[in-house]
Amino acid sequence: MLIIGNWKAYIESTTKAKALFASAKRLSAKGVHEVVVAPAYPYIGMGAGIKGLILGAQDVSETTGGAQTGEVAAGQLADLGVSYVIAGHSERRARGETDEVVTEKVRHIFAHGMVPVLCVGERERDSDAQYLKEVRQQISVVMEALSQKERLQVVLAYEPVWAIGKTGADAITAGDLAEMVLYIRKILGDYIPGRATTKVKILYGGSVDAENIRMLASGTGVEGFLVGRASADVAAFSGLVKALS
């Protein structure tokens, strides 16, 4: 399975960053899962020189660089050895990022030889299942802009906003997740022929921890996880990966 640790902005010291990098490297060395760490921009350079560590980035600019103060271009990330780049995370969409902007980011990621992790997911669920249109729109806009080869290489991360932070009866169930994975595969079938849709990895992101990860992985069809807060703690992230193993 592919497990991506999105540190978000939880880490604010090089000491903690070094500890998390070392932990991720140990987890990767065991070879059971592909473990990726996506630190905030200031710490990516620290991880670039660590052999055996798979680096990710939390976001990228939709521009090509140049006179763009404060932006981080795809070429800069690629030069540091970044392999995966998250695009369209719900927290970025909440700041007003549109499907068109996300599409540009995905295209820049591919253009520089990295793999985009396209985040999709509904903000809330309704009894008329209108939320399914929201997910279809997020996927379709990007897929229409990609080549057939790129469509097979993109990683999709399903993150239902309504489920983030929820536990117990309010949390997403394995059944809910399995149904959504099937629906996403159906959407992919509009752009990818036949059984080739199974080549696209689908991850789940939404308050994943050591307590629920096995349930969410069992029979749901997901092939990995996008982990947020738990990935910013050595013990929590290690426990989560071990629980999945």
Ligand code: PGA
Second form
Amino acid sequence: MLIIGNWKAYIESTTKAKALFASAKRLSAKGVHEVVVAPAYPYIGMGAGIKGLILGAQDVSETTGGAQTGEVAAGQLADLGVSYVIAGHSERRARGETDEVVTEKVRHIFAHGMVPVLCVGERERDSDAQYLKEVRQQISVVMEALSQKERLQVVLAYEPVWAIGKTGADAITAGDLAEMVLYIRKILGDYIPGRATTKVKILYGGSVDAENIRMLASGTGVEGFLVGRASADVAAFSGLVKALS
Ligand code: PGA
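Alright, leaving the form predicted on its own aside, put up the form predicted in complex with this ligand.
Full assembly next; the chain just shown is listed first.
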């Protein structure tokens, strides 16, 4: 499985960052799961110096760099050895990021040889199933802009906004997750021919912890997890990765 720890802005200490990096490296070295760490920008340079650590970034600029105060361009992340870049996280979308901006980000990520982790997910579930349209739209806008080869390389993270940042008990149920994974594969079928849709990795994110990870992994069709809060604590994160093994 692919497990990506998204530290968000939880970490404010280099000592803690070092401990988390070391733990993630050890977990990945076991070779059972691919464990990726996505620290806030200030810690990426630090992670870049650690051999064997798989680095991610939480975001990237939709610009190509240059005269863009405060932006971090894809080329800069690639230069530091970042492998995965999150695009379209709901906490960025909540600040006004549109599907078009997310698409630009995904294009820059690919242009620099990195893998985009495209976050999609409804804000809430309504009884008319409008939420399915929301997810379809988020996926479609990006897929339409990509080449056939790129479509297969996107990692999709399904993160229902209502399940993010809560406790483990608030995560989605295995049944609802399995249904959503099938629905996402159906959407992908509009852009990718035949069985090739199974090549696109689908992750789940939203209050994943050591208690619920096995339930979320079994029979749901997900191939990994995007973990927020629990990734900012050495014991919680290693506990969750081990619970999966
Ligand atoms: P959470 O965050 O695990 O704290 O719910 C997940 C995410 O936002 O990626």
